[in-house]
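Coming up is one lone chain in C-alpha coordinates, specifically the form predicted alone.
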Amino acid sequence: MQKDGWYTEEWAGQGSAISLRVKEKVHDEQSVYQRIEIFETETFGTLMTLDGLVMVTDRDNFVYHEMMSHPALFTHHHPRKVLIIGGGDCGTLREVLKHDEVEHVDQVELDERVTRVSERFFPELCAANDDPRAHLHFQDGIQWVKDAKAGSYDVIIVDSTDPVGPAAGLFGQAFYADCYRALNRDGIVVGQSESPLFHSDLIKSMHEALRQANFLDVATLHFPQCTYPSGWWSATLARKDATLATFREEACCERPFATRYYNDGIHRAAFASPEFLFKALL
(Lines of atoms letter the chains of each structure in order from A and count residues from 1; the text may use other names and numbers.)
(Lines give C-alpha, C1' and ligand atoms only; values in the text may rest on other atoms or scores of the structure.)
Protein backbone atom coordinates (compact mmCIF):
# COMPACT_ATOMS: atom_id res chain seq x y z
CA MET A 1 0.00 0.00 0.00
CA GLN A 2 1.33 3.43 -0.97
CA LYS A 3 0.09 6.49 0.89
CA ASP A 4 1.47 9.93 1.76
CA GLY A 5 4.93 9.16 0.36
CA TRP A 6 5.31 5.81 2.12
CA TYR A 7 5.03 2.21 0.96
CA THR A 8 3.62 0.10 3.79
CA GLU A 9 3.25 -3.67 4.01
CA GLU A 10 1.08 -4.83 6.87
CA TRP A 11 1.94 -8.21 8.33
CA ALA A 12 -1.48 -9.76 8.72
CA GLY A 13 -2.17 -11.34 12.08
CA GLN A 14 1.06 -10.04 13.63
CA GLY A 15 -0.04 -6.51 14.52
CA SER A 16 3.00 -5.04 12.78
CA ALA A 17 4.12 -3.58 9.49
CA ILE A 18 7.07 -2.16 7.59
CA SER A 19 7.17 1.22 5.85
CA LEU A 20 9.68 2.60 3.36
CA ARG A 21 9.68 6.23 2.25
CA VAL A 22 9.04 6.32 -1.49
CA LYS A 23 10.22 8.91 -4.01
CA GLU A 24 8.12 7.59 -6.88
CA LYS A 25 6.50 4.54 -8.41
CA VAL A 26 8.27 3.77 -11.68
CA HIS A 27 6.46 0.65 -12.88
CA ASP A 28 3.12 -1.05 -12.35
CA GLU A 29 1.73 -4.01 -14.29
CA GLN A 30 -0.60 -6.94 -13.85
CA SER A 31 0.93 -10.12 -15.21
CA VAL A 32 -1.01 -13.29 -15.77
CA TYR A 33 -0.16 -14.31 -12.21
CA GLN A 34 0.33 -11.22 -10.05
CA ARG A 35 0.70 -7.46 -9.80
CA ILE A 36 4.30 -6.31 -10.20
CA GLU A 37 5.20 -2.85 -8.86
CA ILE A 38 8.54 -1.06 -8.79
CA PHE A 39 9.27 1.88 -6.50
CA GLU A 40 12.26 4.13 -6.02
CA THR A 41 12.74 4.61 -2.29
CA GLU A 42 14.77 7.19 -0.41
CA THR A 43 17.06 4.81 1.51
CA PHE A 44 16.56 1.26 0.17
CA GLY A 45 17.05 1.95 -3.53
CA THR A 46 14.78 0.15 -5.94
CA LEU A 47 11.96 -1.91 -4.44
CA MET A 48 9.94 -4.66 -6.13
CA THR A 49 6.64 -5.81 -4.71
CA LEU A 50 4.43 -8.68 -5.89
CA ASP A 51 0.76 -8.39 -5.01
CA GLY A 52 1.72 -5.74 -2.47
CA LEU A 53 4.41 -7.78 -0.70
CA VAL A 54 8.10 -6.85 -0.58
CA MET A 55 10.19 -9.15 -2.74
CA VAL A 56 13.53 -7.41 -3.16
CA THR A 57 15.29 -4.11 -2.51
CA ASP A 58 18.70 -2.87 -3.61
CA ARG A 59 19.85 -2.36 -0.05
CA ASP A 60 19.34 -5.74 1.59
CA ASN A 61 18.84 -8.37 -1.13
CA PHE A 62 22.44 -9.60 -0.87
CA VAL A 63 21.80 -11.25 2.50
CA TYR A 64 18.92 -13.36 1.19
CA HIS A 65 20.54 -14.32 -2.10
CA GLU A 66 23.85 -15.31 -0.51
CA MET A 67 22.21 -17.38 2.21
CA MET A 68 19.91 -19.16 -0.24
CA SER A 69 22.87 -20.31 -2.31
CA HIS A 70 26.30 -20.50 -0.68
CA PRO A 71 25.55 -22.61 2.44
CA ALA A 72 24.05 -25.39 0.30
CA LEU A 73 26.72 -25.20 -2.40
CA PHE A 74 29.61 -25.28 0.07
CA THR A 75 27.97 -28.15 1.96
CA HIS A 76 27.71 -30.32 -1.16
CA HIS A 77 31.01 -32.02 -1.98
CA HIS A 78 30.94 -31.14 -5.70
CA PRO A 79 27.88 -29.20 -6.94
CA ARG A 80 27.84 -29.34 -10.72
CA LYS A 81 24.15 -29.31 -11.67
CA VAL A 82 21.77 -26.94 -9.89
CA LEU A 83 18.04 -26.33 -10.18
CA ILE A 84 16.46 -23.09 -8.98
CA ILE A 85 12.69 -23.10 -8.59
CA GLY A 86 11.36 -19.54 -8.66
CA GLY A 87 14.08 -16.96 -8.22
CA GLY A 88 12.62 -14.66 -10.85
CA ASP A 89 14.70 -11.65 -9.81
CA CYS A 90 17.78 -13.77 -10.68
CA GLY A 91 19.84 -12.75 -7.65
CA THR A 92 20.17 -16.34 -6.45
CA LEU A 93 21.16 -17.42 -9.96
CA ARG A 94 23.93 -14.81 -9.94
CA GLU A 95 25.28 -16.15 -6.63
CA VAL A 96 25.14 -19.79 -7.75
CA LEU A 97 27.12 -19.01 -10.89
CA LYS A 98 29.94 -17.51 -8.83
CA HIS A 99 30.92 -21.13 -8.13
CA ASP A 100 33.27 -22.25 -10.89
CA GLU A 101 32.50 -25.92 -10.31
CA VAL A 102 28.85 -25.37 -11.25
CA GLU A 103 28.44 -26.52 -14.85
CA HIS A 104 24.70 -26.17 -15.48
CA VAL A 105 21.84 -24.28 -13.83
CA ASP A 106 18.17 -24.61 -14.73
CA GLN A 107 16.05 -21.77 -13.35
CA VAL A 108 12.32 -22.49 -13.53
CA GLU A 109 10.21 -19.41 -12.84
CA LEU A 110 6.44 -19.43 -13.35
CA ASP A 111 6.08 -15.73 -14.17
CA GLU A 112 8.39 -14.56 -16.96
CA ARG A 113 7.37 -10.95 -16.36
CA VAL A 114 9.13 -10.97 -12.97
CA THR A 115 12.41 -11.76 -14.70
CA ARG A 116 11.90 -9.29 -17.53
CA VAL A 117 11.02 -6.51 -15.10
CA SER A 118 14.06 -7.43 -12.99
CA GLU A 119 16.32 -7.22 -16.03
CA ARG A 120 15.16 -3.64 -16.49
CA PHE A 121 15.16 -2.41 -12.88
CA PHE A 122 17.67 -4.72 -11.15
CA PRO A 123 20.34 -5.25 -13.84
CA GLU A 124 23.00 -6.07 -11.25
CA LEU A 125 20.95 -9.05 -10.05
CA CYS A 126 20.56 -10.26 -13.63
CA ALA A 127 24.24 -9.89 -14.53
CA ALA A 128 24.66 -13.66 -14.94
CA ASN A 129 21.55 -14.27 -17.05
CA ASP A 130 23.64 -14.54 -20.22
CA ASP A 131 26.15 -16.93 -18.66
CA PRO A 132 26.23 -20.01 -20.95
CA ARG A 133 25.69 -22.23 -17.90
CA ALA A 134 22.36 -20.52 -17.14
CA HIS A 135 19.17 -21.89 -18.68
CA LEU A 136 15.96 -19.95 -17.97
CA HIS A 137 12.61 -21.72 -18.23
CA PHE A 138 9.25 -20.07 -17.64
CA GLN A 139 6.88 -22.77 -16.49
CA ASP A 140 5.57 -24.57 -13.44
CA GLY A 141 8.43 -25.60 -11.15
CA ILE A 142 6.41 -28.31 -9.42
CA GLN A 143 5.79 -30.04 -12.74
CA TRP A 144 9.42 -29.54 -13.78
CA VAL A 145 10.64 -31.45 -10.74
CA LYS A 146 8.01 -34.14 -11.21
CA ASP A 147 9.19 -34.65 -14.80
CA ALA A 148 12.93 -34.50 -14.01
CA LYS A 149 14.99 -37.64 -14.50
CA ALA A 150 16.18 -39.37 -11.35
CA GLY A 151 19.53 -38.05 -10.16
CA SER A 152 19.43 -35.01 -12.43
CA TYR A 153 20.68 -32.43 -9.92
CA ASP A 154 23.17 -32.01 -7.11
CA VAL A 155 21.41 -29.05 -5.47
CA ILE A 156 17.81 -27.82 -5.72
CA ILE A 157 17.10 -24.28 -4.47
CA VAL A 158 13.46 -23.37 -3.87
CA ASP A 159 13.53 -19.57 -4.04
CA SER A 160 9.79 -19.14 -3.75
CA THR A 161 7.26 -16.61 -2.57
CA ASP A 162 5.11 -17.20 0.53
CA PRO A 163 3.33 -20.60 0.75
CA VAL A 164 0.06 -19.37 -0.72
CA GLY A 165 -1.48 -19.70 -4.18
CA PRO A 166 0.73 -21.41 -6.79
CA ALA A 167 3.67 -21.53 -4.35
CA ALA A 168 1.80 -23.56 -1.71
CA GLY A 169 2.72 -26.85 -3.38
CA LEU A 170 6.42 -26.08 -2.99
CA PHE A 171 6.19 -26.74 0.76
CA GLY A 172 4.57 -30.19 0.78
CA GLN A 173 5.72 -33.78 1.13
CA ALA A 174 4.80 -34.73 -2.44
CA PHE A 175 7.03 -32.01 -3.87
CA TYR A 176 9.90 -32.94 -1.55
CA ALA A 177 9.57 -36.59 -2.59
CA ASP A 178 9.97 -35.50 -6.21
CA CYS A 179 13.02 -33.44 -5.19
CA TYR A 180 14.49 -36.48 -3.45
CA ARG A 181 14.15 -38.53 -6.64
CA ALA A 182 15.53 -35.72 -8.84
CA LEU A 183 18.61 -35.28 -6.66
CA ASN A 184 21.81 -37.20 -7.16
CA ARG A 185 23.55 -39.07 -4.36
CA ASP A 186 24.59 -36.56 -1.66
CA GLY A 187 21.98 -34.19 -3.09
CA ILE A 188 20.74 -31.18 -1.14
CA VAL A 189 17.48 -29.23 -1.33
CA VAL A 190 17.10 -25.81 0.28
CA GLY A 191 13.99 -23.67 0.45
CA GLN A 192 13.15 -20.34 2.01
CA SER A 193 11.17 -21.03 5.17
CA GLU A 194 9.82 -17.68 6.31
CA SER A 195 10.28 -16.09 9.75
CA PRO A 196 11.13 -18.33 12.72
CA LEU A 197 9.41 -15.79 14.98
CA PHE A 198 6.17 -15.58 12.99
CA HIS A 199 6.07 -18.92 11.16
CA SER A 200 7.57 -21.62 13.38
CA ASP A 201 4.64 -23.92 12.56
CA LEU A 202 5.58 -23.76 8.88
CA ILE A 203 9.20 -24.62 9.65
CA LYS A 204 8.09 -27.56 11.76
CA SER A 205 5.83 -28.82 8.96
CA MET A 206 8.68 -28.50 6.45
CA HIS A 207 10.98 -30.57 8.67
CA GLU A 208 8.32 -33.24 9.01
CA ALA A 209 7.54 -33.30 5.28
CA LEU A 210 11.22 -33.50 4.32
CA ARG A 211 11.81 -36.41 6.68
CA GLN A 212 8.70 -38.14 5.35
CA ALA A 213 10.24 -37.75 1.89
CA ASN A 214 13.21 -39.81 3.17
CA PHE A 215 15.85 -37.09 3.52
CA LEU A 216 18.43 -38.18 6.07
CA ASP A 217 19.24 -34.81 7.64
CA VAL A 218 17.19 -31.60 7.90
CA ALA A 219 18.30 -28.27 9.36
CA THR A 220 17.22 -24.64 9.34
CA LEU A 221 19.62 -21.70 9.02
CA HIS A 222 18.86 -18.13 10.09
CA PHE A 223 19.71 -14.68 8.79
CA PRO A 224 18.49 -11.09 9.15
CA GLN A 225 16.24 -9.68 6.45
CA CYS A 226 14.99 -6.31 7.58
CA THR A 227 12.33 -5.84 4.88
CA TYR A 228 10.67 -9.24 5.42
CA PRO A 229 8.14 -9.98 8.19
CA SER A 230 9.79 -9.68 11.65
CA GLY A 231 13.18 -8.85 10.08
CA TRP A 232 14.34 -12.42 10.80
CA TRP A 233 14.29 -14.99 8.01
CA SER A 234 15.30 -18.58 7.44
CA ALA A 235 16.07 -21.29 4.90
CA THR A 236 15.59 -25.01 5.52
CA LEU A 237 17.97 -27.58 4.01
CA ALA A 238 17.73 -31.33 3.63
CA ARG A 239 20.35 -33.83 2.47
CA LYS A 240 19.76 -37.29 1.00
CA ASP A 241 22.40 -39.45 2.61
CA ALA A 242 24.80 -37.39 4.72
CA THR A 243 24.86 -34.87 7.53
CA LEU A 244 24.47 -31.12 7.04
CA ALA A 245 26.79 -30.48 9.99
CA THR A 246 29.94 -30.31 7.89
CA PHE A 247 30.86 -28.15 4.91
CA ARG A 248 33.84 -27.47 2.66
CA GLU A 249 35.35 -25.00 5.08
CA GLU A 250 38.67 -24.55 3.30
CA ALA A 251 36.95 -23.91 -0.05
CA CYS A 252 34.65 -21.42 1.65
CA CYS A 253 37.54 -19.53 3.26
CA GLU A 254 39.47 -19.47 -0.03
CA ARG A 255 36.49 -18.70 -2.28
CA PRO A 256 37.63 -16.73 -5.35
CA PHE A 257 34.61 -14.42 -5.32
CA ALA A 258 33.42 -11.64 -3.04
CA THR A 259 30.48 -11.86 -0.67
CA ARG A 260 28.96 -9.14 1.49
CA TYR A 261 27.35 -11.28 4.20
CA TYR A 262 28.26 -14.95 3.91
CA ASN A 263 31.54 -16.37 5.19
CA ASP A 264 32.69 -19.46 7.09
CA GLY A 265 31.78 -17.99 10.48
CA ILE A 266 28.31 -17.04 9.31
CA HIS A 267 27.88 -20.55 7.88
CA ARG A 268 28.58 -22.19 11.22
CA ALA A 269 26.60 -19.69 13.29
CA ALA A 270 23.55 -19.63 11.01
CA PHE A 271 22.60 -23.19 11.94
CA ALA A 272 22.40 -22.43 15.67
CA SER A 273 18.74 -22.70 16.64
CA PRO A 274 16.99 -20.54 19.25
CA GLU A 275 15.61 -22.51 22.17
CA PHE A 276 11.94 -22.04 21.29
CA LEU A 277 12.47 -23.37 17.78
CA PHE A 278 14.73 -26.17 18.98
CA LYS A 279 11.95 -27.36 21.28
CA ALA A 280 9.28 -26.94 18.59
CA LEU A 281 11.23 -29.19 16.24
CA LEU A 282 11.72 -32.03 18.73
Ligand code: SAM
Given for the second form:
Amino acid sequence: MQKDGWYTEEWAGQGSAISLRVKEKVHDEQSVYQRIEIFETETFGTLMTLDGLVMVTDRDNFVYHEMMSHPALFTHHHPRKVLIIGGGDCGTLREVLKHDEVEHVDQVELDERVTRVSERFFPELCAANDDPRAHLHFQDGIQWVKDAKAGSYDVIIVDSTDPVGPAAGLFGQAFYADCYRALNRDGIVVGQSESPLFHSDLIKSMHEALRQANFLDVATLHFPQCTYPSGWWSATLARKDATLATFREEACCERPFATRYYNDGIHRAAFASPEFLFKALL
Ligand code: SAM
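I would like to compare: after the form predicted alone, may I see the structure of the form predicted in complex with ligand SAM?
Next comes the full complex, and the chain you just saw is listed first.
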Protein backbone atom coordinates (compact mmCIF):
# COMPACT_ATOMS: atom_id res chain seq x y z
CA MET A 1 0.00 0.00 0.00
CA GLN A 2 1.34 3.46 -0.91
CA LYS A 3 0.22 6.49 1.11
CA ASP A 4 1.62 9.88 2.02
CA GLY A 5 5.02 9.09 0.53
CA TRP A 6 5.35 5.67 2.23
CA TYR A 7 5.10 2.11 0.91
CA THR A 8 3.73 -0.11 3.69
CA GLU A 9 3.45 -3.91 3.83
CA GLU A 10 1.28 -5.14 6.66
CA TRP A 11 2.56 -8.49 7.94
CA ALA A 12 -0.55 -10.68 7.74
CA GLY A 13 -1.88 -11.63 11.16
CA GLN A 14 1.12 -10.23 13.01
CA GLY A 15 -0.14 -6.77 13.96
CA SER A 16 3.02 -5.31 12.49
CA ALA A 17 4.28 -3.92 9.21
CA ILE A 18 7.20 -2.41 7.36
CA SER A 19 7.21 1.01 5.71
CA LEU A 20 9.75 2.43 3.27
CA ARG A 21 9.70 6.09 2.27
CA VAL A 22 9.26 6.20 -1.51
CA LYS A 23 10.11 8.88 -4.05
CA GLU A 24 7.83 7.48 -6.76
CA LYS A 25 6.28 4.39 -8.26
CA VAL A 26 7.99 3.76 -11.61
CA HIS A 27 6.18 0.61 -12.80
CA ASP A 28 2.86 -1.10 -12.18
CA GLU A 29 1.41 -4.05 -14.13
CA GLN A 30 -0.86 -7.01 -13.60
CA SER A 31 0.71 -10.14 -15.06
CA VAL A 32 -1.20 -13.38 -15.59
CA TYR A 33 -0.09 -14.42 -12.09
CA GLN A 34 0.42 -11.33 -9.91
CA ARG A 35 0.65 -7.56 -9.63
CA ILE A 36 4.20 -6.35 -10.19
CA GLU A 37 5.11 -2.92 -8.82
CA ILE A 38 8.45 -1.10 -8.78
CA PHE A 39 9.19 1.87 -6.52
CA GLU A 40 12.18 4.15 -6.18
CA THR A 41 12.71 4.53 -2.42
CA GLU A 42 14.56 7.17 -0.40
CA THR A 43 17.08 4.83 1.24
CA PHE A 44 16.62 1.25 -0.09
CA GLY A 45 17.12 1.94 -3.78
CA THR A 46 14.73 0.17 -6.12
CA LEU A 47 11.97 -1.95 -4.56
CA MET A 48 9.94 -4.69 -6.28
CA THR A 49 6.71 -5.96 -4.78
CA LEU A 50 4.52 -8.85 -5.95
CA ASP A 51 0.87 -8.61 -4.95
CA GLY A 52 1.91 -5.84 -2.54
CA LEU A 53 4.60 -7.89 -0.76
CA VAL A 54 8.31 -6.97 -0.68
CA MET A 55 10.35 -9.24 -2.95
CA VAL A 56 13.66 -7.43 -3.41
CA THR A 57 15.37 -4.09 -2.73
CA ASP A 58 18.72 -2.85 -3.97
CA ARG A 59 19.93 -2.32 -0.42
CA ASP A 60 19.44 -5.68 1.30
CA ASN A 61 18.91 -8.37 -1.36
CA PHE A 62 22.55 -9.51 -1.14
CA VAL A 63 21.96 -11.20 2.23
CA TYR A 64 19.09 -13.32 0.92
CA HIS A 65 20.62 -14.24 -2.44
CA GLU A 66 23.98 -15.20 -0.90
CA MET A 67 22.36 -17.30 1.84
CA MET A 68 20.01 -19.07 -0.58
CA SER A 69 22.95 -20.25 -2.69
CA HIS A 70 26.44 -20.43 -1.11
CA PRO A 71 25.76 -22.59 2.01
CA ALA A 72 24.23 -25.35 -0.19
CA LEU A 73 26.84 -25.05 -2.94
CA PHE A 74 29.78 -25.16 -0.51
CA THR A 75 28.18 -28.10 1.31
CA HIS A 76 27.80 -30.20 -1.83
CA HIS A 77 31.07 -31.95 -2.75
CA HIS A 78 30.94 -30.93 -6.44
CA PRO A 79 27.78 -29.08 -7.61
CA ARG A 80 27.64 -29.32 -11.40
CA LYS A 81 23.92 -29.15 -12.23
CA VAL A 82 21.65 -26.74 -10.35
CA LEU A 83 17.92 -26.10 -10.56
CA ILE A 84 16.42 -22.82 -9.32
CA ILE A 85 12.66 -22.73 -8.91
CA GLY A 86 11.22 -19.22 -8.86
CA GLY A 87 14.06 -16.71 -8.48
CA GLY A 88 12.57 -14.46 -11.14
CA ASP A 89 14.60 -11.42 -10.05
CA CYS A 90 17.71 -13.51 -11.01
CA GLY A 91 19.76 -12.57 -7.91
CA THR A 92 20.09 -16.21 -6.83
CA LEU A 93 21.08 -17.22 -10.38
CA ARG A 94 23.88 -14.62 -10.33
CA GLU A 95 25.25 -16.04 -7.06
CA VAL A 96 25.06 -19.67 -8.27
CA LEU A 97 26.99 -18.82 -11.44
CA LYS A 98 29.88 -17.41 -9.37
CA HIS A 99 30.79 -21.08 -8.67
CA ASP A 100 33.11 -22.18 -11.48
CA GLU A 101 32.34 -25.88 -10.96
CA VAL A 102 28.67 -25.25 -11.82
CA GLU A 103 28.20 -26.38 -15.42
CA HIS A 104 24.46 -25.95 -15.98
CA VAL A 105 21.65 -24.02 -14.26
CA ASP A 106 17.96 -24.38 -15.09
CA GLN A 107 15.93 -21.51 -13.68
CA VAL A 108 12.20 -22.31 -13.77
CA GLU A 109 10.19 -19.16 -12.98
CA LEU A 110 6.40 -19.28 -13.35
CA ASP A 111 5.99 -15.64 -14.39
CA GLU A 112 8.19 -14.38 -17.25
CA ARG A 113 7.10 -10.82 -16.53
CA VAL A 114 8.95 -10.87 -13.20
CA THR A 115 12.20 -11.55 -15.01
CA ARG A 116 11.57 -9.06 -17.81
CA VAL A 117 10.72 -6.31 -15.31
CA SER A 118 13.80 -7.26 -13.25
CA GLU A 119 16.01 -7.02 -16.35
CA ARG A 120 14.85 -3.42 -16.70
CA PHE A 121 14.90 -2.28 -13.04
CA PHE A 122 17.49 -4.62 -11.43
CA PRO A 123 20.09 -5.00 -14.22
CA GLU A 124 22.85 -5.83 -11.72
CA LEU A 125 20.87 -8.86 -10.46
CA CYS A 126 20.40 -10.00 -14.07
CA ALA A 127 24.04 -9.46 -15.04
CA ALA A 128 24.69 -13.22 -15.37
CA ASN A 129 21.57 -14.05 -17.38
CA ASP A 130 23.60 -14.31 -20.60
CA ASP A 131 26.06 -16.78 -19.08
CA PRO A 132 26.03 -19.82 -21.42
CA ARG A 133 25.48 -22.04 -18.38
CA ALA A 134 22.20 -20.26 -17.56
CA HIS A 135 18.94 -21.67 -19.01
CA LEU A 136 15.82 -19.66 -18.19
CA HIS A 137 12.44 -21.39 -18.43
CA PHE A 138 9.02 -19.89 -17.67
CA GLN A 139 6.66 -22.50 -16.29
CA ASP A 140 5.51 -24.20 -13.10
CA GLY A 141 8.44 -25.51 -11.09
CA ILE A 142 6.33 -28.19 -9.43
CA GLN A 143 5.61 -29.78 -12.81
CA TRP A 144 9.23 -29.31 -13.90
CA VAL A 145 10.51 -31.38 -10.99
CA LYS A 146 7.76 -33.97 -11.47
CA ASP A 147 8.93 -34.39 -15.10
CA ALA A 148 12.68 -34.31 -14.33
CA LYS A 149 14.66 -37.51 -14.88
CA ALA A 150 16.04 -39.23 -11.77
CA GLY A 151 19.41 -37.86 -10.71
CA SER A 152 19.20 -34.74 -12.89
CA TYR A 153 20.52 -32.21 -10.36
CA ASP A 154 23.07 -31.82 -7.58
CA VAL A 155 21.34 -28.86 -5.91
CA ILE A 156 17.73 -27.60 -6.13
CA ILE A 157 17.07 -24.08 -4.83
CA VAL A 158 13.45 -23.07 -4.21
CA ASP A 159 13.48 -19.28 -4.28
CA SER A 160 9.71 -18.89 -4.23
CA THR A 161 7.08 -16.54 -2.93
CA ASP A 162 5.22 -17.38 0.29
CA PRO A 163 3.46 -20.78 0.57
CA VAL A 164 0.19 -19.59 -0.96
CA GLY A 165 -1.28 -19.78 -4.46
CA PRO A 166 1.04 -21.33 -7.09
CA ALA A 167 3.88 -21.55 -4.52
CA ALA A 168 1.92 -23.55 -1.92
CA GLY A 169 2.86 -26.90 -3.49
CA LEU A 170 6.58 -26.05 -3.20
CA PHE A 171 6.46 -26.64 0.57
CA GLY A 172 4.87 -30.10 0.69
CA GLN A 173 5.83 -33.75 0.84
CA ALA A 174 4.78 -34.63 -2.72
CA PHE A 175 7.06 -31.96 -4.14
CA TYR A 176 9.94 -32.98 -1.87
CA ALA A 177 9.54 -36.61 -2.95
CA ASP A 178 9.89 -35.44 -6.57
CA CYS A 179 12.98 -33.42 -5.56
CA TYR A 180 14.46 -36.51 -3.88
CA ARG A 181 14.09 -38.46 -7.11
CA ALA A 182 15.39 -35.59 -9.30
CA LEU A 183 18.51 -35.16 -7.14
CA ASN A 184 21.77 -37.02 -7.59
CA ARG A 185 23.39 -39.03 -4.78
CA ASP A 186 24.21 -36.65 -1.89
CA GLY A 187 22.03 -34.01 -3.59
CA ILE A 188 20.73 -31.00 -1.65
CA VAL A 189 17.42 -29.13 -1.80
CA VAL A 190 17.18 -25.68 -0.18
CA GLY A 191 13.98 -23.70 0.15
CA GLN A 192 13.28 -20.26 1.55
CA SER A 193 11.40 -21.07 4.76
CA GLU A 194 9.98 -17.74 5.94
CA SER A 195 10.41 -16.16 9.39
CA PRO A 196 11.45 -18.35 12.36
CA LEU A 197 9.77 -15.84 14.68
CA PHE A 198 6.46 -15.66 12.78
CA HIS A 199 6.33 -18.99 10.95
CA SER A 200 7.98 -21.70 13.07
CA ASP A 201 5.00 -24.01 12.40
CA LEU A 202 5.77 -23.86 8.67
CA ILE A 203 9.43 -24.67 9.30
CA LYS A 204 8.38 -27.64 11.45
CA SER A 205 6.04 -28.90 8.71
CA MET A 206 8.83 -28.53 6.12
CA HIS A 207 11.19 -30.60 8.29
CA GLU A 208 8.51 -33.31 8.67
CA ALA A 209 7.70 -33.34 4.94
CA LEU A 210 11.39 -33.53 3.98
CA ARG A 211 12.01 -36.46 6.32
CA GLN A 212 8.89 -38.21 4.99
CA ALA A 213 10.45 -37.76 1.54
CA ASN A 214 13.43 -39.79 2.84
CA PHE A 215 16.00 -37.01 3.08
CA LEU A 216 18.64 -38.13 5.57
CA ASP A 217 19.52 -34.74 7.07
CA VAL A 218 17.42 -31.58 7.39
CA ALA A 219 18.57 -28.24 8.81
CA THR A 220 17.39 -24.64 8.89
CA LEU A 221 19.76 -21.71 8.58
CA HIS A 222 19.03 -18.17 9.71
CA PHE A 223 19.87 -14.72 8.42
CA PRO A 224 18.69 -11.13 8.81
CA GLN A 225 16.44 -9.73 6.09
CA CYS A 226 15.15 -6.39 7.30
CA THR A 227 12.52 -5.93 4.59
CA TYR A 228 10.85 -9.34 5.10
CA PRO A 229 8.28 -10.06 7.84
CA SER A 230 9.92 -9.80 11.30
CA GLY A 231 13.28 -8.93 9.72
CA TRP A 232 14.50 -12.48 10.51
CA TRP A 233 14.45 -15.01 7.66
CA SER A 234 15.48 -18.59 7.03
CA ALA A 235 16.23 -21.27 4.49
CA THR A 236 15.70 -24.98 5.12
CA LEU A 237 18.09 -27.49 3.56
CA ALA A 238 17.79 -31.25 3.15
CA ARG A 239 20.36 -33.75 1.85
CA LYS A 240 20.10 -37.25 0.39
CA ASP A 241 22.30 -39.88 2.01
CA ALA A 242 24.75 -37.43 3.63
CA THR A 243 25.09 -34.89 6.41
CA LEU A 244 24.67 -31.11 6.21
CA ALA A 245 26.99 -30.69 9.19
CA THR A 246 30.17 -30.33 7.17
CA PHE A 247 31.08 -28.09 4.25
CA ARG A 248 34.00 -27.41 1.91
CA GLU A 249 35.56 -24.93 4.30
CA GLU A 250 38.81 -24.48 2.37
CA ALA A 251 36.94 -23.86 -0.90
CA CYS A 252 34.73 -21.38 0.93
CA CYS A 253 37.71 -19.49 2.41
CA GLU A 254 39.59 -19.50 -0.90
CA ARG A 255 36.55 -18.64 -3.03
CA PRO A 256 37.61 -16.51 -6.03
CA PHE A 257 34.56 -14.27 -5.88
CA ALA A 258 33.36 -11.53 -3.57
CA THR A 259 30.49 -11.86 -1.15
CA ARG A 260 29.07 -9.18 1.17
CA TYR A 261 27.42 -11.33 3.82
CA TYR A 262 28.40 -15.00 3.43
CA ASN A 263 31.73 -16.37 4.68
CA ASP A 264 32.90 -19.45 6.59
CA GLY A 265 31.99 -18.00 9.98
CA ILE A 266 28.51 -17.05 8.80
CA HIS A 267 28.12 -20.54 7.29
CA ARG A 268 28.78 -22.16 10.66
CA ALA A 269 26.82 -19.63 12.71
CA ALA A 270 23.76 -19.59 10.45
CA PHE A 271 22.98 -23.22 11.24
CA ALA A 272 22.94 -22.61 15.02
CA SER A 273 19.34 -23.04 16.14
CA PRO A 274 17.64 -20.71 18.65
CA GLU A 275 16.31 -22.66 21.63
CA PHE A 276 12.59 -22.20 20.83
CA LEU A 277 13.07 -23.53 17.32
CA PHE A 278 15.34 -26.36 18.46
CA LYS A 279 12.61 -27.50 20.85
CA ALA A 280 9.85 -27.02 18.22
CA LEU A 281 11.75 -29.27 15.81
CA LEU A 282 12.33 -32.13 18.27
N1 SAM B 1 12.96 -13.50 -2.36
C2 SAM B 1 11.53 -13.63 -2.52
C3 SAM B 1 10.88 -14.17 -1.26
O4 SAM B 1 11.58 -14.76 -0.42
O5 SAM B 1 9.65 -14.00 -1.16
C6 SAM B 1 11.24 -14.53 -3.72
C7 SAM B 1 11.76 -13.93 -4.97
S8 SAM B 1 11.18 -14.53 -6.49
C9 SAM B 1 10.59 -13.04 -7.15
C10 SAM B 1 9.74 -15.49 -6.13
C11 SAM B 1 9.19 -16.06 -7.42
O12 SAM B 1 8.56 -17.33 -7.22
C13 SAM B 1 8.09 -15.19 -8.08
O14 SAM B 1 8.64 -14.56 -9.22
C15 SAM B 1 6.99 -16.19 -8.46
O16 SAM B 1 6.45 -15.96 -9.74
C17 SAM B 1 7.73 -17.51 -8.37
N18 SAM B 1 6.88 -18.71 -8.19
C19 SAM B 1 5.85 -18.88 -7.33
N20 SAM B 1 5.33 -20.12 -7.48
C21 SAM B 1 6.06 -20.74 -8.45
C22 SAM B 1 6.02 -22.04 -9.06
N23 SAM B 1 5.10 -22.96 -8.69
N24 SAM B 1 6.92 -22.34 -10.03
C25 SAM B 1 7.86 -21.42 -10.40
N26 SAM B 1 7.96 -20.17 -9.87
C27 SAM B 1 7.06 -19.84 -8.91
